[in-house]
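This document opens with one chain alone, in structure tokens, the form predicted alone.
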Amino acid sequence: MKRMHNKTSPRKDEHLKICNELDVNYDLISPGFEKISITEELSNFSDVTPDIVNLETSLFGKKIDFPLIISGITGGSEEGKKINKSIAKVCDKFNIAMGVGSQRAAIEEPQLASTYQVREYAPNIPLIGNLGVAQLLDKTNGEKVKLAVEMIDADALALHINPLQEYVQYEGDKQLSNIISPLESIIQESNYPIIIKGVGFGFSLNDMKIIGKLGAKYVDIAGAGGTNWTKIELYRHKKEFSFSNEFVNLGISTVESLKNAVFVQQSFPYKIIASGGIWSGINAVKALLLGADYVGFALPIVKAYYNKGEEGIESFLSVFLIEMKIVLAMMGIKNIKQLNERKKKSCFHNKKRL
């Protein structure tokens, strides 16, 4: 593949400098959980303890101990492969899933790719690939995605959709305005899991039903409420743009979209991983109750990164798995099937459009 100078890499620092050091969430938006009440589910007289809550479930035929991903967040920089190896020892540590920030550094520059792999650190894992939708717009998606794939020894790839970051980022891809069939192609044609995967914006109900058709397997809804990556653009070149507070909160809440992916579900099986500013057990177990599959996060691990390293991972997560265990004993829930057998008695799932 040919090799260039590469463009993409100090970017990927800059990100990582802003969702550290400035308000990067939305100022309108929320993820729309606290509007989601689960009092009337829990009880005082439950039986079930925290200590023997098991929500072992599995991803890409591997068992995980926890329904749970640490979302793409770096690499393409030596920052980056820093986080990424704390992270992948946490992952392997708990037992649960591992996304790579997008790879595309990696493609534009081969020996970038070592930023990424972190293998050797969680060996058992899932572990997730990383390319924006935009890089597969031309006739070597197949030897793209595959290196993908293969460079870090990945389980799946996520294919993260962003129209609107691409069009305020000053070095964005402009033309986006025929992915779908790409995309298709790719899911048809892939020998690997595909994730289509948003990035904060979050998916509309029609949205939903695109992604349905193309025969994804899986999707990542990636709500707004969360990380905004509008600001985080903006804020790198905050001397040449000057939009609209509306405009810099476009998006569709983490809730609604899992709202909107539910309901498409009964038409097309695939499997919902639930993200957006979900920073809470108690936010997870919403999530799961909503109906997603999975639940993901990204921010919350940079700031506990920035702040006490991978120790600080550890507590974060560590405080996060408590919170759930102690929530979902006082519902009387001990196991991922009770889980979903719950999930779909709950006033929170039915047939309708919620």
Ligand SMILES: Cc1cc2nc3c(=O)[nH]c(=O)nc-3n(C[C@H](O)[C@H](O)[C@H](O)COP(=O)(O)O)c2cc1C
Second form
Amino acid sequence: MKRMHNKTSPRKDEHLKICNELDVNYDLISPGFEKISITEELSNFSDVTPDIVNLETSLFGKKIDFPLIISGITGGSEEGKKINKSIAKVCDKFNIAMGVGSQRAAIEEPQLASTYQVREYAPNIPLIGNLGVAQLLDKTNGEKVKLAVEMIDADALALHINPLQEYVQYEGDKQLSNIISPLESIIQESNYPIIIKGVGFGFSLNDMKIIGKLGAKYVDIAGAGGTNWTKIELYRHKKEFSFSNEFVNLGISTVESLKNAVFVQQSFPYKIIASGGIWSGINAVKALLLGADYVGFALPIVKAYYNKGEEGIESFLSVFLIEMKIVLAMMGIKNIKQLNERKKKSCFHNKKRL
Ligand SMILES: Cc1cc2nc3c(=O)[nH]c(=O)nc-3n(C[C@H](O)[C@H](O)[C@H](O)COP(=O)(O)O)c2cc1C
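Would you mind giving the form predicted in complex with the named molecule, to go alongside the form predicted alone above?
All chains and molecules follow, beginning with the one already shown.
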């Protein structure tokens, strides 16, 4: 029997357990959608009904039925393999995109590749590979990108970056300097679309400018207010350190990060994936109206899986989609084209800081 873990795998399984069993939310920051009201745009007299709302769009040249992505969560262990399979089957059913978790474990130990390989369950969906920027700082980075993409027959690769998590993680990479130049080479030289992806800390206006200048065509903002990775890593320290609550709640909210991304998009036309605590259909609609091209989410999928397996993920998504369709119908919006016409991006375009 093949060994289904390496030194990275137990940590990833621990993350799953913590996310399922403990409170991993921010206490002092919300994603920020409560400040965005769309109720004035909902009408009692709309001619559009939810059943005719069609949110078909495309990602990496593939048609998807909704602008949604289940963000990278897992892989590298027997547990991860089971979860990836369930997520893939549900994504295939709803025809939406899926990300796998960091493929670092399988780069270190190739026999773990099967724990990320889900193409047989979802032959046509956009599938996104995943590596950490921290793992790409040596000369073999181009090879690792190719390896990760080909390993799972992916359509794109997300490169996640979250120095704060690395700094508080026991085993984290504490040497995250000089990353801009290798990142630029990867983006410029890669044959695959690269997504620069946050992990729940968000991106400042300056960081978005750096990402834009790197030539990235996709950014996943993963703002603060959803899953809190500082908290998750601190649970693993088992109270050995007691960082201040202010420190544990550091981050740039999802709405604020989206604002930054939309502003910089005027100069660098990348596609924006909004994520970070977007756990309801109504907040997904708000994110799209604020300028996101796609919406991603992770934590509710973990909770739904542990609650009721594949069926749990399916129920979560069904409700999410019903919410989206009802809200859009009441706004009189039938499709993505009409949604794009109603975007409220303009409210983000006049940022004072340039
Ligand atoms: C259990 C779990 C494991 C995750 N592992 C990864 C990972 O390996 N790579 C990555 O880029 N993001 C990872 N994420 C982060 C998510 O992809 C997402 O960016 C983040 O959780 C924000 O979305 P959320 O607030 O909806 O959870 C993970 C999230 C969860 C909940």
